[in-house]
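What follows is a single chain, given as structure tokens, in the form predicted alone.
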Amino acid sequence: MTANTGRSLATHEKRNFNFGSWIILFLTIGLFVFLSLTRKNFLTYNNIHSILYEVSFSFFAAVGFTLLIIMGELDLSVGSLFGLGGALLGLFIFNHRLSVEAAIPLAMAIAAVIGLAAGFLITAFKLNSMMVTIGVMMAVKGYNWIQIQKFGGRQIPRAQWGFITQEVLGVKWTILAMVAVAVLFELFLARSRHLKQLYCIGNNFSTTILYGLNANLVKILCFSASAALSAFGGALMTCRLKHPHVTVGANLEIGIITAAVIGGASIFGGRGSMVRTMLGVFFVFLLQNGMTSYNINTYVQQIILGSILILAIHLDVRINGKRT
């Protein structure tokens, strides 16, 4: 029996399950060891802590994305909504003189409404989630550019961003929050009756409706949560940068979908793990850090990351596509 779906696995499925469960761990360990042996300053506390610090912001956007991909949906607007969190944070602090404690929840609420609307369109009119969220991505990205240009590079006051640098026992609090969220969601996905339903929706949407589960409502709420969490991560990243910037969230959706798929999630739905997604995001950032240390051109880095995404999806189709 699987912890995720409650159904028995055939012999060939067990092999596939094990591969999908552990490949990201092997890849991450292998890359970590390689960089430790070949780069002089890689294996230092400051460098590893810095990578994890960067990962922690993007991971919040990956949380909602993972819930959606488990149900067989894709949210390609996470990057622009990540940037929206920063744009709205600047708007509320600069123009409306709100405190960061009020600005971040308000930005999350606005993003949640956008996600709610996208989820409603997808479920009510049976639209393709990838196409709808691409539309949301383009619209929100345009707004971000317009809004951030108005700020003219203004800096957020230290009193508003100082909280982002707080540490617990020498570790940034966002790193601890990332690990805690990943572990809690992993436990809930495995043991909570409500979250285990996500796997059922991903495996067989029609059957869940027959059993009385309001699968459409679940999807709408997850799209809303994905948008809110993306804006939360973007607002935190903006506080770290100390000013809103148009590059916040740029191409983030590519890194997150790569992280989720190489972390064992399937674009066909029914599979996914929050801890393995976290490892996937760490692997992507670790790879980018390594390529930068080797002075690999930024555009070449994009080619490599894109190739990894294509390979991951190819493997997903070969391994999991047969059961659709």
Second form
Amino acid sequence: MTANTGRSLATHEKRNFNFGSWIILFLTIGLFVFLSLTRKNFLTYNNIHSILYEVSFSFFAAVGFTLLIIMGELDLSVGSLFGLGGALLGLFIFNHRLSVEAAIPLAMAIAAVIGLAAGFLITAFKLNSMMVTIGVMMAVKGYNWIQIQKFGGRQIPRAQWGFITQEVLGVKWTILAMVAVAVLFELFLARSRHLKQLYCIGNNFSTTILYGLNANLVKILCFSASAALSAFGGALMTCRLKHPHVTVGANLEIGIITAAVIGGASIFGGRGSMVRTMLGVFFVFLLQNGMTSYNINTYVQQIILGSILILAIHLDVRINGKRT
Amino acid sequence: MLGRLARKNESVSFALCAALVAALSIASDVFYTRANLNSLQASIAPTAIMAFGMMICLICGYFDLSIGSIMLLAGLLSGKFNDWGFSTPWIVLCVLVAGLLAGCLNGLLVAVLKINALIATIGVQYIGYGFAMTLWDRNMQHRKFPADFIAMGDGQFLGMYYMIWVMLAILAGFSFFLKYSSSGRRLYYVGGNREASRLIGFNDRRIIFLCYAVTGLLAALAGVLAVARIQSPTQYMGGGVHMTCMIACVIGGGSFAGGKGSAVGAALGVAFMSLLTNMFNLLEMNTQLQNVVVGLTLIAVIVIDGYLNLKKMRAMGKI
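In place of the form predicted alone, output the structure of the form predicted together with the partner chain.
And the full complex, kicking off with our chain again.
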């Protein structure tokens, strides 16, 4: 009933290609062309590959975030749960002598429980999801610091992190996994009944309940999935760094919100797409890579990224805010 | 009379404070030393000054998460202005103007452009931190402030720092403003029922804009006082202070739903949070563990506040 791009539920919308909702594609291409023309070392296979490699970890934090933003909820704890994945990986490998195959699922399970608890509190008491997840963010970040300080820079043995460097056809497998996850979710969001209902919940929460949908349960499950996937990304990132580090996932939430919103998601809910979020994350990392290649100070980069976030939200309010 | 007093929100925070003071004086023998009481004062005063700003935002039903960055910005800017050779009154004036401008930016984003208050102020916090840290350089902490600037933070009157007196003056001013002035009462109208306040004819957007501007100003004032007290700018000032203020305001009788709260409650809430931190420090608790506790406290406070709101809405038949 809807075109597979804008994906609002209005029936009169029959355009096949919505220019506005794919603005992220043009932004990314524009930035890409600009950097290729102005920077000498930019357009090399190694550079692009390494940017994509970085993006592939952070993207996992954005998957659950996108599902939640479609329902109009914002999860600010993705950054610190990303870090928690790394901290728990270190804990299980160093202290409990587990192998990485056991450590990552365990870390994901613990993160999933945290997400479950946060989701339960948010839906049961009708709380503002941002406020609760700020609390979760603080508590988890503190825990990460305590754990990682105890490790004191110990390295993860090669046998444990070796799997992260596997390549398929000359491309790191995490990049392929990222693309596969994005495309699969995009298809499911467009076609499957279970994921399509997220748009209904985001568009009109009370009507979905009247139709007999257990919207609160869906939200709780998505919070849990968001936490687990963030921890997964963080654990992979830690394997790449070869040791748990406190900067893993620091300030990631700002980049992820920016990525999702310039990727066409709306903080009012009911909009969003996984492939465009992936492009958004890629855009944010490309921007950071470009700014670094222009020798722009990290803190100035922070000012620019924050301004882009506020601008993107402002446009979102202008375009989608009137609806509600 | 006593029953009415016990039902007031401020009495909860007062009781919590009293319990903590009692526990601390029994458990620790250094609690009543001069040095500890001084450091307690120096932690209460700037936080409480910021909490007043947070409280007026909360009364309107909004939040300001950027006060920590504005405080840091104020601290580093006063160091910068000092490097440029400004005299003390000019440093204070310029920093306060900068704080006011940062507050106006928040107000512009939230009240005029109608961006969600949490995202807008988190964005400003992020930008403000970046902006403050571009001013920062390592040598800054070795340069001296003029003596009269330091006296502002270090001087005492009747055994209490000047900043405590400044805080008490602002407390008295805000209590009067919120309770007896018609413009102060308007904040409660806006927070309690936005639509109704608009129908009466209040310019709610102007009120919210002014609340954010005043909050920025107060955060800058707190930053100046704090930096005068520690005598040199540091890059660690203001970290997590927005959380402390928010928890303090809600413990002191504010609500995330708006329409509730008082200046006395904010001050008592801050006193509670400072006593708690003081207790953690006396027990030699890890700073990061303290963050975990603060984060969990925030969640607990939000949940209790949400539960009470839900109960009230059910009683009013809105759900």
